[in-house]
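In the block that follows, a single chain appears as C-alpha cells, in the form predicted alone.
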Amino acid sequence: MATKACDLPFRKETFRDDFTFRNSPETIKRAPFPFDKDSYMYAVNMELHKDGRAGTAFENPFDVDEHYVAEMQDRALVLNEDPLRCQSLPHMKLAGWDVLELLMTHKASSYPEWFSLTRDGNQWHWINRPMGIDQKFTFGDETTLPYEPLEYITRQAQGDFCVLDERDGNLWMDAGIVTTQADWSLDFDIGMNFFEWHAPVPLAHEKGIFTRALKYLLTIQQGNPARRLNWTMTVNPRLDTSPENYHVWGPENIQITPENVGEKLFLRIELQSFWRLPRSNAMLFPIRCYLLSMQDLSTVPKWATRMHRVLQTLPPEIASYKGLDGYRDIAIEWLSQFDNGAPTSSGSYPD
C-alpha cells in the first residue's frame, strides 16, 4: 500500500548518465571525513558507534540525509537490472527479520517526522513518508511483505548491508544487498569468510590487521555497535561501481584532467558499522557511502589541506588499491593550492 509522499527536503538527482548529484554546504560539513592526521596510516581504526555528535553523520545510528530518496531510486534501478545484487542463503531468513526490526525501530526513533512504526504483537504498521510507503504486515510472515524482509527494508535504507553469520570462530558473508560498492561483488563473495572476502586488500594481511579486526568484531554484543571509516576514490558521483558494471564506469577513469579534477574526482567515504542481531546472533555490517568531490573538499580548508598531505604519503600499493592509478599526481597538484604548509587542528571535524 502506498501513501502520498510528503514535501520533504530530499534532492531530485542522479548518480549515472547526466550525474546531477550535488552536495549542499551543510551536507559537506556533516560528512564523516576519514582522516584525523596529516599523513596516511593503515590501522583497524575501530571504535564504539556511540558518538552521536549533533550535526554530523554520527548523530543518529543510521544516517538519513538529503540524498535519501535519490539513492533509493538508484538502488531500485540496479536491482531491476541485476537482482543478484541482493541475496540471502536459506539459513539467514531469521537474520533478515532482525535487520528489518533494527532499521525500522531506529529510523522511527531518530526521524519520527519521516518514519513511523506501530507494533501490536506481530501485527506491524510501517510508514515511510519520503518514499510514500504505508505497509501493514505480520512480523515473521514474509508473505505479508512485497519482498523478503531483508530486501524490503534495505530498499529503504541508504548504504549497502552485509549480514554475517558467525560460526567456526569466523564471520561468513551469507546475505546482503550491495548496490553502491567500490569494485567488489556480493555475488562473488557470498558464502566467503572474513579473510577470504578481504583477500584482495594489500599490506593489511601481513600486518595482522584483519586478524585483530576479526577478534574485535567477534566480541561485539547486542546494543553495543562499533564503527570504522574506510575510503577510496571514484570518478564521477556514481554509486554503482561494481565489477559487474566495470564496462560502464571503468572507461571514465581516464577522463581526469587538471582542468576537471575538482568536479569529477570524488572521495568515496564508507561509514561502516557492526551490529549484533538478537535472534539470529548474526552480525549486520552496513556500509554507508558518502561522496565528496575535490571541489567540495576545498570548501573546508582543513580537509583540502589534509587530503593533499594524505595523498602524498600513500604507499604505491594502497594508492593503486584506492583507485588512484593515472590521476594521483593530478589530484595532488590541484589540492596543493589549498595547502600553505601550516599545521592543521587535531581530529577530523571541520574547524
Given for the second form:
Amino acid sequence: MATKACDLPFRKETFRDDFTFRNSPETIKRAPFPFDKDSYMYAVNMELHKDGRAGTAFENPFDVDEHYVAEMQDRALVLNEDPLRCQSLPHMKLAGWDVLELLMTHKASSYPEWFSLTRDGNQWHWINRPMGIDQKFTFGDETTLPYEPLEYITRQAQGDFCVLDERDGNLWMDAGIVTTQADWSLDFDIGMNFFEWHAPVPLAHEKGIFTRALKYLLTIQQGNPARRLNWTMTVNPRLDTSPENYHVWGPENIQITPENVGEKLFLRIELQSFWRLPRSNAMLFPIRCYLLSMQDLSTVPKWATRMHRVLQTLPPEIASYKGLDGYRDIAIEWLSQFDNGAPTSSGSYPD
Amino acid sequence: MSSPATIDVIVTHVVNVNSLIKRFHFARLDGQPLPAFSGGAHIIVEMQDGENRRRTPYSLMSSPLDTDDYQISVRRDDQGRGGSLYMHQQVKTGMQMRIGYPTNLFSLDKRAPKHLMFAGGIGITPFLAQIKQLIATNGNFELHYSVRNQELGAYINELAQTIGNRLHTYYDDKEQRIAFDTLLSTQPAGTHVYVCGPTPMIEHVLKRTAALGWPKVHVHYEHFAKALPGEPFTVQLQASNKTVEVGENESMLEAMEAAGVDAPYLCRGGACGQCETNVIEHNGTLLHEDHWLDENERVSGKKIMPCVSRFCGTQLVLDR
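Can you switch from the form predicted alone and show the form predicted together with its partner chain instead?
Everything in the complex follows now, all chains and molecules, and the chain you saw is the first one.
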C-alpha cells in the first residue's frame, strides 16, 4: 500500500526568514558530535565509513533524517536563485552517473520504505516517496532525466556533494552541488586542486596535514569508503551560509546576546565521507551538515561540557578562521553553567 | 585500509590464448553483479598455493561496463615465484577464488583530445579495457602494439576487427619497431601518452617524451614490479614484536601476513606506496625493487616496500 505523505516522519520547516527548523530529542541524540576529547586541533582524523551503531548518523552510509524534505526544498530555492551552485566540467559526465548509481542503490537498500530502485539492464525505475517522485529513465542517457544525473540525484540527497577527478597524483574539484556550505564557494573553487582549495585554512598546512590527507585519500578504493568530521558554528539554523549570500547572513554574526545564545547559536557539524567511484575513478566527497543549537547541546550534559571546554581552549587562529570571534565569549559564558569541572567520559557518544 | 574489501568469485572459463597466455573469467559467487570499473584498473587475485597465500595484481581486460564477467590474462613465467604457474596449472573452471575490488593506478585522462597508447606483449591487457571505454564514449585513440611474433600476439585479431586502422602492430621477428620519436613528434596538442610493457620500453618512452618536451603529466605508465624470488632472510617486526622468516619464493609482505601481521597494501607491485615501511636498523643491503621510493629515499636506507623488495644481510628491523 502506498504511504501517504502525511504518514512520513519529515518536518515542515524553514532554514531562512522565520527559521522554523527544530530538532526532535531523538535527532539531537543521534547527531555525529565531532569532539572525542575536551579540546580541538586539526588532525588527519579519518576512519573507515562502515555501517555504524544503530540510532546514530553513522547507521547508514547516506543518512536520511527528519529534515530531509525541508532541506531539499531549501536546496531548490538556492538553485533557483543561483544555478551556478551546481556545476560539472565536461570530462565529469561519467562521474555524474556513478554518483547517481551510488546514491540510488544505497538509499533503496538503507530505506526500502521510502526509496525503491528497479533495474532491468539500462532501464531504471526510481521511486522517492518522501518527495513524491516516480521516474523511469535510461541509465547513461541524460535526455531521459529532467536534470544532468549529478544534479538530478543530489536534489534528492541531503548535504553538499563535491566530485573530485584524480589526475597527476592530486584531486581536482571538477564538479559538485554546494548549497549548504560553511562559507565557501563551488563557483570559486571549481577546477582547483586539493592544496589550492584548502589554501585558506590556517595552521594545518604547516603541520603537513594536507599532504598526509591527500596521500590517504588517493588510496581509497571501491568498497572501502572513509569519513571524517569537521565543525564550525552558525548563527540561526541557516543551511546556505555562502560567500555569495554573505550580505544576507554576515550581519547576523553580531546579533548573539547572552539572552538569545542558547536558541540562536548553532554548532554546525559536517559529516564528510569519501567514495571511490567505479566507472570514472573519480572521488565523491559528500559533506553532510547537522545543526545543533546550544540549547539542543545542553540536553546532553557531556556534549555541553565538552563544547564549553573546546571553545575555551581553541587556538585564536582557528576561532577567527571559523568566524567565531563575534560570539565566542558569550557562548563560553552561557555554556559554563553546564561544566562542573568533572572529567568527561571517553569517546564522543552521549553517556 | 590495511585489509581491502574482497569479493568471492567463481572461475567461469579458462581459455588458452596462445602457448604462453591463458585467460581467466570470473563471476561473483553470489550471482550479484561485480562492481563496474574504469579502464586501466587491476584486481588482486588471492591464491592459496599450498602453504603460501599469494596475492598478485592483474589488469582487468574486459569491458569496464560488463558487471557479469571479469577477465584477466596471465602470461606464464617459468622463472617467477610460482604465481603465474599456479594460475596456469591449478586454476580450473568452477573453482572458487577471492579477488580484491578494482583499483586504478593507470587511469585515462578524460580531458585528453587524443590518447596515444604503446603496448608491449602482455602489457596489452589494461589497454583492452581502456579501448572498450573509449569506444563507448567516442574517444579518440591510437594503439601501437609490439609483440615477439604472430603466435604470441594476443588479441590482435579481435583488436583488428573492433578498432581497424587505429591498431598498429609490430613483430620483433620481422624486425619491426615502433617509431617512437616520429610518433611523439607529430601528435596534436593536448595528447596524452600511455605505455605498458617491458621495463626497457617504459623507460625508453619516459626518456624520449622528456627529451621531446612532453609535459610529465601527459605521460602515463603502468609499471608493476614483480616480487622476485631470492635468498631467504629474517626480518624483525618491532611494533608487532615478531621475527619472521622470508622464504625463497615468498615476498616480505606475504611472510608478514602469514605471521598474522595486518600490514597495509594496495597494488602489491611496488607502485602505489601504500605498504611503505620505516627501516629501524639493518646491517646489509636493502634490495629495492619498487617504483615508489625516490633515489634519496633508497640511499637513506630508512624506507622499504615489502611487497616487492628483499634484504641481504643478517639483521633487518622494521617499524611494523
